[in-house]
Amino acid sequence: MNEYKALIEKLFEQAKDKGITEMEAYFREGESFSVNVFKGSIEDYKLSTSMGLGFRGFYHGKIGYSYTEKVAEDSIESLIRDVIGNASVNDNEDDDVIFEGAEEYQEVITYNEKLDEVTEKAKIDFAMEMDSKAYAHDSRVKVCQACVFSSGTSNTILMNNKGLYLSEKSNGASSYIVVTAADGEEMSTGVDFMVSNDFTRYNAVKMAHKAVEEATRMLHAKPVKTGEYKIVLDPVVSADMLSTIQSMFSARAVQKGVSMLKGKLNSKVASVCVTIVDDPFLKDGMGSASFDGEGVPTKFKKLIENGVLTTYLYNLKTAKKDGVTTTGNASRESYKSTIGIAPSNLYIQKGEKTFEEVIAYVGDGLYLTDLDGMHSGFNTISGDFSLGAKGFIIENGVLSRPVNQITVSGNYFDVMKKIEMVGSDLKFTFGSVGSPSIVIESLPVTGV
């Protein structure tokens, strides 16, 4: 890395004789591998590098950004030649920051350096034994849609002319495995996903038989009648719906008025069981780090606490405008990107009651595993949604039959405020957001 450490300083030296002033560079470097089983053979099979060095300045007073894919002196010129352009277009009012660095940050380990040690041959046949067990275990099974494994590996340099010098090592892997399971001319799909960068706590097995089961007991689903109906979510599913308006919580659609939470702050905006955090120190998880896109050390802290709404999400230029501190939540994308906002590992906090618990809680109601259409029949905005769901029924505290081809509907914000139970078995998505399953007083559903 200390190659790289030299190229930035030469480019912030021809920078400063430019007339660049403040100036910051992003740098990051990353391989990634893939592999894809269908039927007992490789499908796609994708082995990658990838490399890039983002430059942001002031040039008369107005910040310009530029980013290159070639890490090499001769892109000097060209990323300083960009940012000029770049700034003396630019006519956005509000005033950018560049952060001078802090004294201290909480140490967050990304990086596990045995799973850089796994061979490829041990992914590609963890993504086979997936797929031969998922078809040993039930002779429903039709088809292994995908069994797939990935895992990448980054580095990053954050950097600045103001005394700001942070690296970052991470690695991460990840699988899921879809299956559809059939009887007669009865189909249905299962799934199951694991994301964690121990290699170890990856089970083929289990993983191909928790999707078969999911596809299997689906099988001869049936609507139920339209209705109110007490829900249960599960918390793929509740984190899902969080994810879809996590945006809300963002300094940046509040002052642009896009947020449902504009003018909330510090009033009652969800049941007195909820609590939603933003925790960059999980262990394990996807969003963790100990500082933001622009270098600021994060920090664990309360978006709601039990209903109350406590702070929205900061980075400095929407801090400097509010008159408040950011909360380390600027993000970047990648070298290429503009400064943003974004959670760490955003999730509900669990509650103490198991998911037995919980469903012996409701009586009678519905469970919902899956709900289509988030992207489509989700307005992100106002919360209102209108989503095709399947589940099972409860009756008397226990699950019973299967129930498809329904749809249930409402607005995110006042589901959130009817939360009855939170459980305990908190789980993430395949990102950074998660959930535990939660109990919501009613909803429509239409069925027959």
Second form
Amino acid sequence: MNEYKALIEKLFEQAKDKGITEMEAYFREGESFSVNVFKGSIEDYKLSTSMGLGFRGFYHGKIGYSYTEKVAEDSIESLIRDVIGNASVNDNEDDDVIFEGAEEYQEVITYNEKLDEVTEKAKIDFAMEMDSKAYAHDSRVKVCQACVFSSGTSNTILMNNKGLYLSEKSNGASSYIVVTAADGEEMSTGVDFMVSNDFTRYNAVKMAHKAVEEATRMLHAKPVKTGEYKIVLDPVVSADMLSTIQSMFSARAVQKGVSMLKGKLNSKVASVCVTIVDDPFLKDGMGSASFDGEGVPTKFKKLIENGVLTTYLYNLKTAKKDGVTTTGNASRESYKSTIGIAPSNLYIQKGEKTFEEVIAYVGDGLYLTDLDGMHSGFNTISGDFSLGAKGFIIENGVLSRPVNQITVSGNYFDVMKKIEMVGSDLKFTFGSVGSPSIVIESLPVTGV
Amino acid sequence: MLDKNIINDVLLAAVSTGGDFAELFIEDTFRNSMSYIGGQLESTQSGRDFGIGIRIFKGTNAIYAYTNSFKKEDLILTALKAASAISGIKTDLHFNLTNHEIDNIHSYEILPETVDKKDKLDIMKLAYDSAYNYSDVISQVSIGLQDQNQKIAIANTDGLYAEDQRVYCRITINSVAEKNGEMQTGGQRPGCLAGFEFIKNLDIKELAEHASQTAVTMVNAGYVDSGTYPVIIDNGFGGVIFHEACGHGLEATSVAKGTSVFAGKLGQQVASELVTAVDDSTMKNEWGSSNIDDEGSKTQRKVLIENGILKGYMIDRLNGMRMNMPSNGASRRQSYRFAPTSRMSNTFIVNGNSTLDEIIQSTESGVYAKQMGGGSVNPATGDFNFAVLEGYMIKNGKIDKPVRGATLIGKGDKILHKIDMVADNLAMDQGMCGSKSGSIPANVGQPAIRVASITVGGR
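Let's compare: the form predicted on its own is above, so bring in the form predicted together with the partner chain.
After this comes the whole thing, all chains and molecules, with the earlier chain placed first.
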């Protein structure tokens, strides 16, 4: 790492000579491994070692960005040239800020050394076991489409010429399985996934069985009659929707006039049982971090408390424009990214009722386990959605037959106001957005 | 791009444990992207992607590794690490890297990275002003300008050494209209495998106004009533349904696994006889074209479906071996970070004999999807779901009121049989196609088509 720190110092020195005043570098290096098993043999096997350097700085009072994946001395010239070129056309009136650093950062554990001790063989065996256990679990399993295990480690340095130097070592792993079950002409797909940097939490048999059961229980699904239904959204489905529309909380979207939450601060935007939090300190959270993309300490916050919008998500630039302090939500996906805004771990806080109690409470309605077309049938600005759905009928307080080929439509901002209950079964998506089961008063469903 | 002796040694290291084929993909790409929102520059980024991918085959098993390092010892180490996944003895491979000369048919005049950023900004300003001033209800406009200069070299243990250069430019215009607290969007996103002359020759004002026109039309539209209708899907981006719901099933990636509904159906009727579909990666300067594919094979024009009969697939080397069919130059990847596999390039339904007017006139009542949005498909079942960005009802053979919130829902293979009219107005539109080997530029296209009946989700 010292080798790269020295290179960055050299870059800063030469940039200063060229007229760049304040500047910052973001360096990341990492290793990754991924295996995909198909029908008992390795279909994909992938290894990588990679690195990149992002650079930004002020030239004549305006900020410019550049990056390179050729992290070497002969790249310094182009990094500086591009920052100057980009800053020279920057006519943005809002002030960018390079952060001098803070006194205190809350420690967040993002590295598990035990994961780096897990051998490639153990990871391959895990994927192999998922594959074989899936076929063995049910004769209706037609094909196990993918059995993937991935892991990676990375080191990040964020440093500037205002005294900030932060570094982070982190690792992570994830796995997923996709199963197609068939019964005659009938076909359906089931999925299970796991995200954790603790290898002992991965259970191949459990994941394989879950995916198979999810696929088989949907066989012979049929539509329901068109009408209004009380709806229970599965945690992952609800979290997926929240994830798709999360930019509504971004102060940038609000300032640009592309968030429906514009002008709604301190007013009721959801029903009283809805509290949405952004928690960067969540244990095992994919979005957990002690500092954000600008080096600002992260913090826990409620975005919606008992239905009332309490804050937007800010980085330094948008906070300065609104005359508030940043919420520590500057995002920087990689050294290639410019600074944006993103939540850390974003989730709807859980309630008290178990899933069974939620279904019993609903009595009659629909439990939706799948919404298709989230990136097409869901307008992330207006909140309008019209999505293909699958799930189960809820009858007399219990689940009955499977349902498919229906569409459910509505507006997310209406839905938030029509949430009657949240369950206790908080679950996260493959990313860092979570939700418990939620009950929606009613939505129009098109079937037969 | 990399010394041939180094390439040679890395390839030998890659097959040192019994691999029977190895390939190197070397990439050096310069990128620029600018975004302009709300009357000022939002961000500009410039950079260089640089890396090397190593692929090894043992039978039909494949291993992939990549690194950003260009140092010989790191490359050898990466190759050996990848090779260690195979346990065998060194394969006795003899090869001499021979230059494979490429005739660049996708010429460019102005390398985009040499264009003054101020000139780029002026074009974005023109787009912004034209879109914003189109109507009072336009509340926000965002403009993006991206260019890329990708240089690649491919070498393999067959002795192939080939270099290619791909220069891309694209402008995106997105308008938001707001009325009574509701927002609707419209957009245009032309792109090309060419130099900056492509952007200079565009009628920016017209494109920008078109984007705003869609947003304004839709913010004034009522919701569509859901139900089953005949649907006319207009040309250009309308081809996204064929791309997503059928095209992916014609890629060897899913055919070789037998998971595609089109597997084992060559020579069979898979679509209405009005349908002929082609994937052509040789079209001059088109968004999805290239001289060679990302494993160094010359690209081709491939007839996929002819008069409703399944004629062929898009095939890469590895899946070709699995299927016992030769590659047809369809192997693509986003960058050195991805192993290549069979992908679409410029995929379209060819012209039919009707005119759009005739199709509309012969439709008693239905939905006219003038502009499609994005969508998704379940590859196993073929179930798809696509948003109609700009839609209208058709009443008594005439275009009636605009409708919003419509989504088209169905199964890819079933829809192909239900196409009962095909117009003569073929057009292409540009998209980024995301799949196993990353996100790549791909053209979708078609003339206007009518699907006899399709489920329309709405309210």
